[in-house]
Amino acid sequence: MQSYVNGEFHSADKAKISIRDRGFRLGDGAFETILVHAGMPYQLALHMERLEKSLKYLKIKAGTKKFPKIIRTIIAKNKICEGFVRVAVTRGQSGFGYSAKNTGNPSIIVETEKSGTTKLKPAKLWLSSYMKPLPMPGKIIGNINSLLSRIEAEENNCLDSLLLDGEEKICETSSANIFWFLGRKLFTPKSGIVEGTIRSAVIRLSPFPVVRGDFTLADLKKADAVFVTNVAWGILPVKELQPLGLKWKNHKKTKILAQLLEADIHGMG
């Protein structure tokens, strides 16, 4: 597997970047990690400008043009036909310190990664106990709450968490938006969220009216059925959040729309 560093493709196993880099010391940067299908990048220019609005958000100047051209090289390199293609950036190199004066040029990493074969049982979600920061407006590389919130949930002996934020509105998982049917209607919180490109998948292709606001655990405890979004699960059916023992069923609703994603990432919409 090729992998793209700094204007540069080495294989895996020895690209490199400096211990210097603020990304590795800071966690100061932003990714985003794009759905291949056939070959392409589903919803390319729904990344880039996700990404872009990252880095005006960190103040880190590294300009998105030249990305489309690098993320089909490197799928094309590699021959994925199914997988991801994940592009990070950093602020570069610096001191020791916070102080991003004196910082090198923008750090650059593209990589990709086939599509496992194992396909995803309905999930068990964990209530976590780390509440959701700050919205951010993409993929943070820095995001310790959803890191721990994660390790939390596969303590439990369950896929991912859900985290709430201080005034104990329901935010996302540690990798994931979330949505539910009540009725006819299709449910999804509005604030302190990374507004993820599948969400705006489904809220595109959706047939049932979609209601975006604040919610707390007492809506979600009257849903008709749960399920979570991101570019790896899809659509995936939330069977149960532990540890306050709601469970739910796989809606046929919740199938549809399974359906009309796969035909819009197939489609290529």
Contents of the next structure:
Number of protein chains: 2
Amino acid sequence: MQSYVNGEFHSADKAKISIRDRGFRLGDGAFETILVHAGMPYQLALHMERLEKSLKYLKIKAGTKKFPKIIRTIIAKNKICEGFVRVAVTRGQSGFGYSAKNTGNPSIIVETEKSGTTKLKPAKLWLSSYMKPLPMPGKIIGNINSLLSRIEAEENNCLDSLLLDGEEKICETSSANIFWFLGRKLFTPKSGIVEGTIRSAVIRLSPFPVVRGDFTLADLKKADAVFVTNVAWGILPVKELQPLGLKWKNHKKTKILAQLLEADIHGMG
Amino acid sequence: MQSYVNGEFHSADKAKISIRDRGFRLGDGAFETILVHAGMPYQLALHMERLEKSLKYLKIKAGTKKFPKIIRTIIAKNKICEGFVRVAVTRGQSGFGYSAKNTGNPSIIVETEKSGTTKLKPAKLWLSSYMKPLPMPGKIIGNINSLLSRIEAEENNCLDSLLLDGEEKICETSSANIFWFLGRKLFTPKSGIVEGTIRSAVIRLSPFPVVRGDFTLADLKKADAVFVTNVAWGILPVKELQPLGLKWKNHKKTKILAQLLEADIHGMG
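Structure of the form predicted together with another copy of the chain, please, following the form predicted alone?
Complete assembly follows, chain above in first position.
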């Protein structure tokens, strides 16, 4: 597998970045993980739009125009049929400290991974003791609370965490957006989240009315069924929220959505 | 200048880390910046203690026992008389995503910088529009609000930012702790801060009574004099807080503290 590092392709063991890079020193950058099906990136334009928002948020001056070509090149080079492309942009190299004066050119890193072969089972989530930090427009490298919430979930034999904000509103998991059904309606938080591209697809494809709002655990407790969405898991049913002991079983409507998503990915809609 | 990267010393242009390292991918690590005077690290034990707290917070299993030897070796190799050593520890390499399962060994990076020659003038601070994130025990790589607050300050021609928490309490700057005088008393925030090693030295050395507490901008407005502390700036008087238009001129007591700190550093107390 080859990786793209600042204009050059290198094999995995030689794909390296300077220790002076602010991505490494300070988490100073943003990234996108893009689903690849049949060798094609799914919803690439949405990812590029979000990456531009992240770079604007970080005040990193890097255009994304050349990325689609690099992404298509690396998919071909690494023969990725089913898998993922990860694009990262950092502010570039500088001395010690946060000061962004005298920073070099932004770094651009593009990598691929093939899809795993194990089929995921309905997930257990862990209610995080970490608070969701302030809203970020996209995937920012330095997002330590989400990361620590994931580790906490894994320590408790759960796949992922569920994070609330400072006002106890439900936000998202460390890596995915959350949805739930109550009757025929589909609910999902509207604030304190990264707007996932699979979340966007679900909202676009859903035959069930979608309600975007601010919700608390009291709302989730009433849910008939719960699922999470991201590019790695697609639409993944949630069976438990621990340590609260909440359980959900009825995944019929979730399966309908999963089939619609699959059709959309296969049609690259 | 040589840098230490996972057991090997490399020249600056060859000091690189895998793009798979979670420090680079996710800001998943901690660091310390240590002052060097006359070739000796100042308050090294305090830094190692804080680094251990950071690693515990991140649940990264890496001992710090061998660091003092590496630090002394690199100071000698790079002939650092006056300068800084930066020690970074990351969780190591893994695949895409936050999951910390199947992570390799922690990465250890040690670098040096020589002190600048320009004498710093009393600083202008910028009241940050970014909120201080949840308290962290030490210097965590992924700390994006502090980083963005520094960039915002620099855009406004200020040296550094001043961050408040969600309850409008004064915390710290992006890179330094804050102190102020009111009469003979010295005040400094006690919560929402990284406990800086120069802050500790000031508290230890101060002949003025030190009051650690929770304070707001109303308290700072009454101050006779303000200064900030970190290993790069030592004790640096603050002359303005913008955009509030607050100004301070009386740096007499601050200078007394700066002399006491200098004596302590020279004596390696």
